[in-house]
There are 2 protein chains.
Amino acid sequence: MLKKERHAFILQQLNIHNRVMSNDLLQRLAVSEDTIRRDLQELAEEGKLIKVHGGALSRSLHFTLSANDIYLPKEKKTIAQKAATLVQDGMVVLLSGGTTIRELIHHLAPELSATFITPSVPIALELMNHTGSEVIFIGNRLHKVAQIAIGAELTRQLASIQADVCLLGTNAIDSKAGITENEWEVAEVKKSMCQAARQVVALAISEKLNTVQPFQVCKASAVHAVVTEFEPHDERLAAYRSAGIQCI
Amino acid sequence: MLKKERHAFILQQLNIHNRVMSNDLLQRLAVSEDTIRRDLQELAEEGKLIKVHGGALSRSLHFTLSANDIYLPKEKKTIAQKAATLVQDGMVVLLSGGTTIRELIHHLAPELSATFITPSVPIALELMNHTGSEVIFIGNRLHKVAQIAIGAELTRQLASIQADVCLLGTNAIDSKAGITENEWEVAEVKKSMCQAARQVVALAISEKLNTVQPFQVCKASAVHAVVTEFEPHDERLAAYRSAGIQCI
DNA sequence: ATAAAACCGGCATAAACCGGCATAAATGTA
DNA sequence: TACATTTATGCCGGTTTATGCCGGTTTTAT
């Protein structure tokens, strides 16, 4: 078994499923412990995995990990300031989930009044401190891990709904493949909310820019805006904005 | 299983939660218990989560989790642990908003499978920690103060639903005037899931006996038992039981 | 007040890590 | 072809890390 070979299946591997472990490893390509350790740490300066002990980490996988880090108040915070700017008096507004969402929501002009609809529970619950502003909730069979509402129902009550603009937290971006999830029915939920607004706007980290998940929410042409920590002309959204899409 | 996984599944579930406990963790993570405090201590030290007696906290929540859980009488405890037993597998049940309500979800039995159905979001919320059940949420315009869904939406959806029980958090109860609220809207909420259910339980705190408020939810005599801190035969509740409502 | 549960510090051990060295195969060169 | 160089791999020792276990203490709940 040649080098290359090797590192291409734990690559490969990795893909799968997300880590792999040395032990594992050296049994299944017949190699000594050593030259596993030493195909990890290569890999790993090569930026291609995340060396731990023991083992390897898909590098999506970290993505995960540091997006669960609650200490990005810097760039999540300037994502929510400038998304806040886009709501305006007497709007009608969807929300869907997430941190970034949330956030948007404390930077809302507390004498701002508009009308907010969301599936998701914690948002509900964060809208009703803002005096100002009615809020709606949709749909009515909770998802437990997403803790916002799935199924028919919620399709339903957004049929009848035209809101003027969709702010989506987004998992990951793409300026080919749009907005994608991890989770079907987190995907099916947004996608119904990008049908039932005039405008959808994404808000997204700059580490989701360029990442694609498994199930698609719309398209990239059915993104009018998206809302990153860059500056409106950085040259890392150059690929957006040639696919139509305004950056903010 | 590698440190760095258990850690972002740790995180994961504190994001999704907003609260682990170092027993479930244990358990689910198939390590020993000192891993596991290790592991929490390790990213309570990143800044990651709130390490608290027990388990760990979201930072982002663990306020307003605390604030509500610090402030808990010992009779509604009581209170709720009583009611928790009137929920069997299997059952539909419709539950209101408020501290005690909120209490019974902690007192419900892990395993326990059943439908709930609640028009409060904080309620909501509470019960997407619970695993086993399935987790239904009606109305969708909300009323900021009281944290529940009102209106006519609602009213509509509660038609179609016959629950078998209705567990109500209740402000003011009374051997002739019944249940009382003083919120016109609450007490329409309350009023529509009393006549969505076979039977009617209230959770009253003793000092809540014997008061009326200006607006009718229900008859006492729709009322099918009340569960209070005290004995069932105490003296206190002689008023209740020749009303023909049961205590507990 | 008492018992259960959670915490802490320290210890033990096995697994993983590291640096260096040796060997052998592959590659390059005269 | 013969010799030197590089590369890949395995092996060895000493070190670090991860984890479980244990005794004693604190916190929490009844």
Contents of the next structure:
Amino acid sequence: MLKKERHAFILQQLNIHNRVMSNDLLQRLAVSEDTIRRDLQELAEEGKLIKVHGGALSRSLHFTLSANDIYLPKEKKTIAQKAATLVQDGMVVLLSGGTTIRELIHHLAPELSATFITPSVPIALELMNHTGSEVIFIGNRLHKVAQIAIGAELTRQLASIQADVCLLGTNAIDSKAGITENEWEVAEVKKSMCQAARQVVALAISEKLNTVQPFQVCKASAVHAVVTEFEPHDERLAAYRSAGIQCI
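Alongside the form predicted together with the DNA that was just displayed, please also present the structure of the form predicted on its own.
Lone chain follows.
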């Protein structure tokens, strides 16, 4: 595989999953460790990723309220518009982090009166614009890259919550493997969020469908609905409908 093709593959995987591991790239690209190291270094110098120990992070993962470098913005807007219709007055809603959840907030009705609970710092700040709703930030220790709270204190707080719905920004989802993540601490946060809600709704661009990461968030049977940019009856969602997951 040519260097240009390798770089394109690495960036695609970053756009989909936010993080790539060097060991995984070694296997998938069938090149040497030195080659992967040089590829990541060159892409980092070009400002296309953030090189970290053992791999790289997407620059869009560490976003701020003014960030506008969003992968597949049209698709995420469609997902956000659909998901926003699920939030009604009086509901208690758990929100994860991520650019799709951030877009969702932009489509909430200005007059909405609900209670939002989130461990995500940027999402909590974004929600401050919805003056009619209550915003509760939970957690203690922060994961500086993912910009969410993590740890035992967060798990304890979530255990005392029974939200109406958890709207989950999704790294990977599969009709058999369920929702998975590429970082254990983030997976544990999302797992606790799923357990703290009556319904779990996954928000996922189609490129994240039928993909699996190392750490499980929840089984497919625990997912009530998945929101994608596809039409609900699209054949590409057939496996999810067969698994009893509502497609929106």
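Bear in mind that the values here come from a model prediction, so they are computed numbers and not experimental data. Numbering follows the first chain given and starts at 1. Rigid core here is just the name for the largest C-alpha set that superposes within 1.5 Å across the two forms.
In the core-superposed comparison between the two forms, the C-alpha atom of Ile205 has shifted by less than 2 angstroms.
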